[in-house]
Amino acid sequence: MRATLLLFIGYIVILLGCEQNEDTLPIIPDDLPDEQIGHDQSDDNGSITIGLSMDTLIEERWKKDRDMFKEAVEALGAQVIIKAANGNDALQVTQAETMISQGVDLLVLVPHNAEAAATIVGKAQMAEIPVISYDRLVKNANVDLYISFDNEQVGMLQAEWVTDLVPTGKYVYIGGAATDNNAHLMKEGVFSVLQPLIEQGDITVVYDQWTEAWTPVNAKRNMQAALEANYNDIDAVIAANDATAGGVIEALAEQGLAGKIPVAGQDAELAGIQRVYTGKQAMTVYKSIRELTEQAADIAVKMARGEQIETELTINNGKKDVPTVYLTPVPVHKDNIYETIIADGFHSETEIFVDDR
């Protein structure tokens, strides 16, 4: 019996010894929930390793964030580990815990849930690892720095553009995910523009709903409900991003209304820009992902090396005034695609200008 037990233990030890170190695993395809890009920290000779915990890679823009952030970090001589939870709060916590246990020097966090992600910040703090809140602010947590675009301004740009096109009438607002602080900020920006017009009686918001998980299918359901409730009598739609705008436009197309009712979006996703070019979408708001990733990478590496970062702005997240870096969004419409999206290399001319979109 003892010999059998010793043989079994020996077998387990051999198996454990043959396991791959997680840091040496190859890149996992985008459609899987857990992605890692990095190197074996045991061979890094003291170099900086940045962890990037992402909510999702389902939407096109987040793949650009991932790739450009990785490129920017490595250009600064540091390494990066990247994991994506694809909308699963528990998985994001687990992935972040793994990176913390691996000893990353700093964690960059794109939270799925602004409140739930506070757990991640707390665990990083216990390990004395600084945390940067990337693009979305983590609420009620001791975040070291927040970098994003002015999301209230995003909403204002959307509303200003649409109200210039349709100064009176019935409006629909299709928001983002209620769990995302950015969705709330954008809505505040939208309604800061709409409210005076509402009070004057020029505009009536006949439907206003959040979109669970930011998905086009949920946005489409919301828009179908808005059309049904108003017998298709709607004059304009403001959608929180291009993915939700795509769902909205699908619902409008089913009623023969695509291109007839102005729809605003944001993120300048390829499909969104194609719709802007063909007139199915009125505008989008471009947030330069390259500018965001390069600044975030620069700040992350500096902070990981112990440098102090001073900002002119702070944003209160419910727990503290978080040092904040805000970048400026840009409205994009059919007439300025060249000088914005194409000039910045975000999408190419051949990608955008296609037929039958």
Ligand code: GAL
Given for the second form:
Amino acid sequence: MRATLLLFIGYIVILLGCEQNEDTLPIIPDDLPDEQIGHDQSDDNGSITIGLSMDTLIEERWKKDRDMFKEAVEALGAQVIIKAANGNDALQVTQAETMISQGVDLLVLVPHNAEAAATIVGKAQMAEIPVISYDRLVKNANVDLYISFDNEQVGMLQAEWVTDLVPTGKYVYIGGAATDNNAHLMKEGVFSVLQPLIEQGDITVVYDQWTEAWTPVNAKRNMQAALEANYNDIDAVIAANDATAGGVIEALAEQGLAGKIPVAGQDAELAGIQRVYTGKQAMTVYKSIRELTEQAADIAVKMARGEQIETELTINNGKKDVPTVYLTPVPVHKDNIYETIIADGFHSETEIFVDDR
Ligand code: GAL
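Any chance you could show the form predicted in complex with this ligand after that form predicted alone?
Below: every chain and molecule of the assembly, starting with the one above.
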């Protein structure tokens, strides 16, 4: 009898509670943002940890990637662990292994070597940790998603700009690191524009070399060799990024040719923008690191929560068609620095126009 009575009372309480809830829940307007619904999405992300395994922090942009990605992940309420391997493949594997054993929920990977990094993807997969290939594609590996800029388009923008300035003549191509899949995509983009002009006989590529580890010193050495082999008779240079363009322009300066031979770069590094402004460099390509890191953080946290991410694009990395998110690069030259770089706050006026003060 007693038990039945208690059961009955309990049932009444539940009933009253439900009813209460339904009746007493505030009327929530549809457009009320999440955070006002008393249910803070980022609360749910509190337990999520994203690992970011970086190749290097040498180039200026990677420091921005690191800081902006951390900001974006934390703004979503999740945590982030960041490690950089200074261009050392073995160290990158060890660092990734540590993050995997620390139990990160997802690994964001900027591979130093597109092939060697497949080992890291294999280890993460064994631990059922999804992997996002960030900016650079890992080849021949079961990557879950790839996010970057359209790197072929980067090369096309460079070549279109320079061939407008120099429609005929002798060209030098200073490529990026052959270990980096981006360097290959950028070169494909450049030559997709140059090839028809080469076939027409308007342009001759008299020197074409990869730059080990993307360093300015190696790029300078390449350009010195190109100048020597062609008795300084060069009409244009396309360098895979601003760091290598800086090395190229140092070599040109040694021959009194800086500012006389158009040089294309990429990354909109501060020094690159200053050279574009002073006329020593013809153009660079701006990639909004803010946009890349915010989209990557958003996707990473969603995937770490087990959400499926649909993409319009896939890119085959030799193992599978990898779901891909591509962002759009922007060409920057002397006349659009304000509406691109400064408007986005990538560099400030005071930083760029130091010599004008
Ligand atoms: C590439 C990247 C470029 C460039 C380079 C050197 O993969 O897309 O922005 O900076 O690495 O680190």
